[in-house]
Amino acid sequence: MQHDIVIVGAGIAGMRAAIAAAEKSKRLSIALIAKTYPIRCHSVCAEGGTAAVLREGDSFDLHAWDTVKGSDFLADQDAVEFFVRECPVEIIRLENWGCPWSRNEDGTIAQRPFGGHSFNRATYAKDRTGFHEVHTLYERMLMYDNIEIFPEYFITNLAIENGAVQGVSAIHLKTGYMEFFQAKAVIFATGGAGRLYGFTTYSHQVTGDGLAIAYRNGIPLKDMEFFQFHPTGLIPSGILMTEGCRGEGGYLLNKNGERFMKRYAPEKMEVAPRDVVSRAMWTEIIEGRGFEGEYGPYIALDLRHLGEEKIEERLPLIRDAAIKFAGVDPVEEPIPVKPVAHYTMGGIDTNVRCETAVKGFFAAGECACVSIHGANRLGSNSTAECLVFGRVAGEVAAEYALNAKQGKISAEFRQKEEKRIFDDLLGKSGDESPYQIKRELNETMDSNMWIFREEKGLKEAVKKIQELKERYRNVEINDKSRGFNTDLTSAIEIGYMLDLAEVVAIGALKRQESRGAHYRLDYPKRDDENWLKHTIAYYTPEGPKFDYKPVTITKWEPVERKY
């Protein structure tokens, strides 16, 4: 197949970028690749808002320093200047197609608090922001006759030849043969790795694929050790419990039935920001102060006080997600909580142009580093991203399109690429278990790149994922069928977060200070004199290889980071 733009990713930043290439130019014939249907992509999860600068009040500067200050002074601040700038007329521009943003009385659009804001200026529709997002960029995309969806289309591999981009190979899940799609540019919009972890408010399919294929064809990944937990994931699944429960006024209850966040953050106890709720929640749990449950220790999230009638009106859908997803009332009973793994801040290393180190390659959303959010993103700050900088990789990707030669998949890309997946992996025997690797893989994670990291850990952590990438050479996909093979793609899958996995672990280690999410027990405190830099990853087949990047800071020097 041939195609001036592949984008492969349909949640909101491939499909932003699809529309924004579409209306660069009616010629181009853009391919929307993606292995779920467009609105089962992971970005309909997104509930609390997006953030933009629209009213009297708020500033460019005042978002912008928002988020650098939120970043640990990680981020690069001209991508984040350029960001805020770009955000409000995206949100415009959803509205005007049709998404049902919540409004004020006087029919403008509304817009919430959010932690890290200095500004109401999270803009959402209900809380199911990111829901509404993507059915309306999907809904949007619909109108364009040059963007052709290939829904269930499994990505493998990328080809790179003569240091450009020529295309993807990709697993048509309904015949469960092999397709190539040749273009002249190729945007990767895949999201983010959360997966990695097994307490997650990430969907299903976050396993990190675009990360992962890009590396290992070469492209480097930035500040993969940063991952963001939130407070308050439900107890067994790991759904996002939204900060609005706190908001509101509840408590957090330790086994003793104390409040204690006394202890931790005297002054804005439950609403303290989420690093530093997350870390005292994971205090109490270490220090045996937790309660047991079924599933392993957890915090009690206590709303009964605020009665059935506020319950009702203001957190409807947190009721209903807790009866629904642990049985649990929260007007008769506490919701059993525990942090949770919630966002990638690092990915595919890109300048402000989405551009990437190979020619024609270009990347956006969550799984790029563009770096506005450093070392901890904040809440709302990524819908944004996506729709902002899918939109410039869209453009810039048709740009590229209009004046670049087709790419060209060689026969020998294709014999290699069908011969690895569907001989070495789909046809071999082993006698190891996908499934097993990954629920190891999850342990460590989930133990040792926890939200508290020390040397001793993570350095076992590193060991464990090198034996698990040595057994998952070993292994066996039962399913040998063509069509809907899920078990041929998960195993794919785990393959790549086996990779991605070393990245963060040795990342981390390496990472000898504790910034925003990173926090180091060893390290506890930020060291600007030798970590203010990005961590940058190759791939090697021994392992990633390291190098830094040094942060560009354009108007603010970095200072403590206090609340």
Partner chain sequence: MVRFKIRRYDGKKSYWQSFEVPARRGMTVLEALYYIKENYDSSLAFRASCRMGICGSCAMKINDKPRLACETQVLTLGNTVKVEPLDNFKVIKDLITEFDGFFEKHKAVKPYLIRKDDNYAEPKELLQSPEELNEYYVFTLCIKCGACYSVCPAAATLDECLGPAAMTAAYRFCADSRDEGQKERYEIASSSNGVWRCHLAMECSEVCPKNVEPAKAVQLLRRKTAFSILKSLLRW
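Positions refer to the first chain, counted from 1. For clarity, a rigid core is taken as the largest C-alpha set superposing within 1.5 Å between two forms. On a predicted model such as this, the values are computed, not experimentally measured, just so you know. What changes on going to the form predicted alone:
Fitting the two forms on the rigid core leaves the C-alpha of residue 267 displaced by at least 2 angstroms between the two forms. Once the cores line up, the CA of residue 238 ends up less than 2 angstroms apart between the two forms.
Condition change, the form predicted in complex with the partner chain to the form predicted alone:
Chain alone follows, minus partners and molecules.
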């Protein structure tokens, strides 16, 4: 198949990119390829809000400062300054397209407090923000005749020749056959890699496919050691209990009934940044002040004092999920929570124009690292990032495609890719189960790559991941059929995850400091002299090769981070 632009991923970033490209020129043919149908993307799981400066008293500099400070000064400040100025534009645009933002009594768009923000700037639609943004974008996207949607296509590779992208290969899940999309420009908007962990808020499809494919094709990954742990994952499922719970006034309590955040962030309390709150909760658990439950120790998220009316108005999904998945009604009793893997701060190395090291190849959203999040993302900056940089990627890719030659995928690439998937993986015999390998990978990440890290555990993680990579060579896929072969796609995903886990673990072992979400017990201080720099990982057959590049500082020199 032949298109001008191919976008992989149909979440907020992917759909926003498609709309932006379609608006740039009606002559452009745009293909939107996704593992799932667009309205079943992981973006619908975003709950709490989308950050933007909309009110008197707030300012772009204040939003930028909060973001830079929240990032523990690893964010590139030129990117942050651009980002905060574009956020309000996207909020108003979605408003005009029909997004049902929650309202204040005077009819203005409502905003709630969020962790690390010094102003109430999380714009929300109850606690279903991502759901409503996705549906708004999807309905808008259907207006453009030059966008063609290919749902249930599973991406397997990028075709790159002479330093320029030529297109992508994908398995059509319905038929099980490989199809090839030739393109002048390709945008990856494939999301993060949260399923590296066992206890996680991520949907099962978020396995880092785009990150791994880019990495294997020589495109560097940036800052992959920085994984965010959200403070409040529902026990035992890991379902997100939005930061909006605390933004609306919810408390975190230990078994003594104490609001313990006063010890860790006396000014911000429960609305301190996520890395600070997660470390505080984990410390309470380690020191024996957590509640004991059927699934191990936990912390109580108490919303009872908010009252049923406010909970139903602002947090109806949270109440529903707590009742269905934990048997707890937050109107009557606290919700059992503990920190949970939630966000990939690192990603495909891009500039502010979403460009990568390969001509015609762009990345946006969680799979990309611009970097505006640095070592720790502030809540409500992610959906904003998807909107802002989704638009940028779509516009820049459109400009490129209007002046580029049509991509051409060679017969050699097609034959090689079909052999790699169907002969070398699906067709071979072995004695290893991909699911057992994934289970052991999740256990390794949950135990050695969690909130507190140290050299011994990181070395064990690296050794274990390399052992699993070796065992992966000998996996056997039991289901040999073609149509909707989830055994095959799961096995491919697990291969992607092993490559990414190795980058995360070795990057974390090399970074001998504590910064943001990366906390080393053996190096508990931030070290700006040696480590105020981005980690850049390149693929080699023997494992990742690491380099570093400086952080861009425009206005704000690093200072001690206090809340």
